[in-house]
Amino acid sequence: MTDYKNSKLILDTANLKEGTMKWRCPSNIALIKYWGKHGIQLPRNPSISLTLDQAYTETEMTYAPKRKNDVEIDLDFFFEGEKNEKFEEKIVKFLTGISDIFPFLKQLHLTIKSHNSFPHSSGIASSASSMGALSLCLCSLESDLFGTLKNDAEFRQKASYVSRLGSGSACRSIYAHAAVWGAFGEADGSSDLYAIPYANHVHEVFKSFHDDILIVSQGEKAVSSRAGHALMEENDYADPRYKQARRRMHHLLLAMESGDLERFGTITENEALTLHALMMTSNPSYILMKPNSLEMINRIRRFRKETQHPIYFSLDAGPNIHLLYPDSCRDAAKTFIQSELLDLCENRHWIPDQCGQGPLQL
């Protein structure tokens, strides 16, 4: 199994000087979805996304010498500009929680300003790109200090290591295009520690693939996905869907490999809905969905009935429905999107986005 811990980054502090890292890091919308945890955030069954673009934070870090002689994290965080107490309290949580990775964390003074391109806790996967970002600039901070984890392939396997422990998945979000997490025979090198990148697995049509995200509704959640996770455990639907997660995703898989459109397509929505459909046999149970994530599948269907064009859609979770399609759409499903859909978008909002390159250091 690997471990990360590492009791030798330990640093000298005395000529030690201020440095600052910044990454950005993109969300990702599962296909297969990830619903349902064990251990130390260890999936109950295997997952497979597609990298975005557009849905990113950027997180900048910058460290310095700490002031004060104790063994606790020293941070400041903010968010959108401004102090965030609560979201720094969950980082300090976390900090402290792989302090045996990243020793030298409790040496340091760290300041954190961290910002989304999309609203945060509407269910377009705001933990994934924030720890992923967080988790980037972590090893980058390693790298800096110790001369580690010069080879890409070593760093990005242990920054989606270190993102899982604080979102699972933000794992995905490492790697371009597209990445699976989760230990499945089909797809070799895969584990539940960390993602790997699935990019020269999949047709080239996915390559380039479109997920324009139709904001219902940019308010909070009314349950977090870390809530909605923990009711998996007496969800009584909860042990077939595991099994039936693993049947998709072999067929997804393959639908993926050979460019298969209406089959990923298939499979692709009958997994949104049936994330939303374990939110509601939850105990208690729960409904994340509006009047008009609703409307929207509704039209999405007609509208792929009557045109033939493969345009299909998902859900992360929240209410927020992402189109998917092929490049080849691209005309047809922008003019519908206007036509038919963003007067059903909270104040006409819409984030056009696409597979992206994966992470960017700043």
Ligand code: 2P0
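Residue numbers count along the first chain shown, from 1. Rigid core (definition): largest C-alpha set, two forms, superposition within 1.5 Å. The shown structure was predicted, so the numbers you read here are calculated from the model rather than taken from an experiment. What changes on going to the form predicted together with the ligand:
Core-aligned CA deviation for D331 between the two forms: less than 2 Å. After superposition on the rigid core, the Cα of K305 moves by less than 2 Å between the two forms. A movement of the C-alpha atom of V71 reaching 2 angstroms or beyond is seen between the two forms when the two forms are aligned on their rigid core.
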The other form holds:
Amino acid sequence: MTDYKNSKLILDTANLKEGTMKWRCPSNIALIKYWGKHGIQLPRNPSISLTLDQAYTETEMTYAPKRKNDVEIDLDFFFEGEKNEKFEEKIVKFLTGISDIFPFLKQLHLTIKSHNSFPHSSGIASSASSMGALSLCLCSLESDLFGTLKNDAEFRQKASYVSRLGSGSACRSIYAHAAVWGAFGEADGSSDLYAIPYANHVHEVFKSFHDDILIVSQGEKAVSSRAGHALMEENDYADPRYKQARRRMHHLLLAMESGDLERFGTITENEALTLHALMMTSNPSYILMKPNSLEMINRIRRFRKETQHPIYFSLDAGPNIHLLYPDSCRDAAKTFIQSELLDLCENRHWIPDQCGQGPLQL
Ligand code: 2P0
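Could I see the form predicted together with the ligand next, after the form predicted on its own?
In what comes next, the whole complex appears, and the chain from above leads the way.
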């Protein structure tokens, strides 16, 4: 089993110079959903996602010798240009938890500045992009200070592993276009510990696939994903759900390999609704979709039936609708959004996005 604990990564701080690293990491949309976990973000079932492009976090990390010796992790954290104590506390906890992987973190003063390309309160999951960007900075830091992780595959695998410890879905954001996370016999090299790149196994049509995010509500979610995952432990449908996810994974991987959009879309929509059905059947039960989410779903299905355009939807753990379609439907989708969906969006707000190249070092 991969274990990244490494007590040798200790610095000679007498000769340490300041340095900075910066990464942009996009968010991702799961097609087969990760919902239910054990241990430290170990998934109950495998998942596959498309990596987005325009919805991203940029994180800059500056290091210098430690200044405060009375704390384990000496960190100043700025979010959207302002010192943010709440996030700082969370990140200190995360960094403390991974200090057996990066023991040198206890020898440094870190300044981290982070911002999102999308409004913080837009209801878009930011944990995937923010944990991805932070983990990439940490691996770059190790690489710079110790000359390790020079091989790209090795670098990304460690970044994916570390980001999973922060937020499960983040581990899939490390790779361009598509990623699989969770041990699954049909995906060679897949693991519960980190995601693997999957772009080489999917049809070209998915490399320019669109995912426009229609903002139904920007409010904070009533139940966090962390709490939602935990409720799966007592959900009566949990076991059949995990079996179903594996069956759907099998069919979706085949559909994505061959470019069968109808099969892709049917499975993707069923998965999105299953995720929300699991929330509704949790105890206590909860509902994150809004009336306008359902109205959009009805309009998307009606539009597809009338026009035969392969335009489908997905949902994250929230009320917003992800509109998924191939680049060939770009014009039809834009007209459809403007004429039928924008009036259902909060303040007519939407984020055009698409499948992208994955993280970028800046
Ligand atoms: C996913 N989601 O596969 C699923 C489906 C949202 C919908 O994983 O507790 O923030 O940090 O591992 O990754 C969102 O939950 O949860 C999520 P943690 P995370 O993308």
